[in-house]
Amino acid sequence: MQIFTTEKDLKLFLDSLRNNNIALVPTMGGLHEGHLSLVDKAKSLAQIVVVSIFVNPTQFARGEDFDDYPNTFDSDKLLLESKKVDALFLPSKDEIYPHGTESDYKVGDIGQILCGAFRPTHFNGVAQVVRRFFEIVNPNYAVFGEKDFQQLLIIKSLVKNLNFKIKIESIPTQREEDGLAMSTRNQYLSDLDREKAPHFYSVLSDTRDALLDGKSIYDAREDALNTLSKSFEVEYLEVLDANNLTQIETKTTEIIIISAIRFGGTRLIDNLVFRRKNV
């Protein structure tokens, strides 16, 4: 595994490549089996994988946990290279934003529900940060994890709106033998609270099995709101079309249960998406 702290190196690499298809891996470190699932992906779909380490400053807003985000890249370089990956990059925020921060693109409506009404910058941010990677890697394919559902119609959404001529995939949320979602903010857990943690999972799963069972939308809600609040502080959760996040209507197929709590210190998002009978 070659490793790149330029956008000059990186990309006279990949240039001697382009006859291959190469697949991006975007992520800001911590890395976890859920991490290695969107490096196995890519190696399914392209002969060269590139994965990025980068916290991204913009994404985050004040009091957030940018400066304590973890750090693990020694082990986060043993795990890359076991996976065989081709090409680390690791790049400054210099280089990264070598012009500033400020940027034009804005990501929308979509970008100031769910978790955008608790973060509204973040992701303008993302969109900011992944349009970079998009730019300098200039991948066939860019994968990603459908735990972080809103991120990925925001990226879909970016790639089309900007013309990018790469293909995103998806991996389904990996998660624990409990049922958590695989997360690097699981290291803030506690003891006690990894132990409460899978109690959000099962929470969205007996809601989708309620409504599956025909318990209409707005009680199954209620329910799992009164449930998630007797243990963790409830951000939001709604149940919507998974093709945009939009209110279901009835020609809506895929339904997607999404929310975000917090509790002891820390924010965790979780997803289920199925299918809806009958239709």
Ligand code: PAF
Contents of the next structure:
Amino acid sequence: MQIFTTEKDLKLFLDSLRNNNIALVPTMGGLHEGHLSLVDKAKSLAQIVVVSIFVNPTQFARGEDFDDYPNTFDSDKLLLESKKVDALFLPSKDEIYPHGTESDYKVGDIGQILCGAFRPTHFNGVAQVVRRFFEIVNPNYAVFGEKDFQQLLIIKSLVKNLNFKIKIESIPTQREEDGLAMSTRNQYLSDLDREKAPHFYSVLSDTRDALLDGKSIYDAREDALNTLSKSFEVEYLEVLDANNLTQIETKTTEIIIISAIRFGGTRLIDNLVFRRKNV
Ligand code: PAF
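And the form predicted together with the named molecule, for comparison with the form predicted alone?
Zooming out: every chain and molecule, the one shown earlier first.
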């Protein structure tokens, strides 16, 4: 695996390989099995796989965990080598933002709901850095996790709006044995909170089962909010159309239960997508 820290060197390397398909997996490090599944997907799509590790300051607001974000570089590198990744891109902030961090791309309304209502600048920062990676790497494919479902839709619309010729691929949320969605931020949980955390996913699963059994969306959402708030501080829980995160209509068949909670100082997100029968 070759390591690049500059746009120039990475481009030079990739330009000699453009007769192959190239897949990009952007990350912020703190790699776990979920990231490795993204790499596996990338390898199934393309001959050349590039992984980036960059903790992007513009997607963190003041008071969030930018300074504390887990840095596990030595183990990240070993994991990526074991997966035979071709190139690891490790840029500095100046390399990504040589002209400062102003951005002219705004993600629009979809960036203001759900997580965006609690982190108003977050998705503009994500779009800004992903756009930059797309310009530098110019991959045929880019692979993202479905745990960050809202992010995934925002990146798909970025590709469309800016006419990138990049196929966005995703993989389902990878879970621990007890159901907790894999996340770098799970490291922040105390042992006791880690024991309680899988309850988040079990409430989402119970809500899906209740909806499939015919409970109304209103009642299912109310019950889920009541149950979740007994154990966690709930930021939001919504039941929406999974295609565009809008309200469910009679014609909607793909449904998402999507939620963010806080507990013990840690913010966790999760979602569950399913198809509605009998429509
Ligand atoms: O999902 C993430 O880890 C980040 O938001 C991303 C896509 C790497 C952009 O910094």
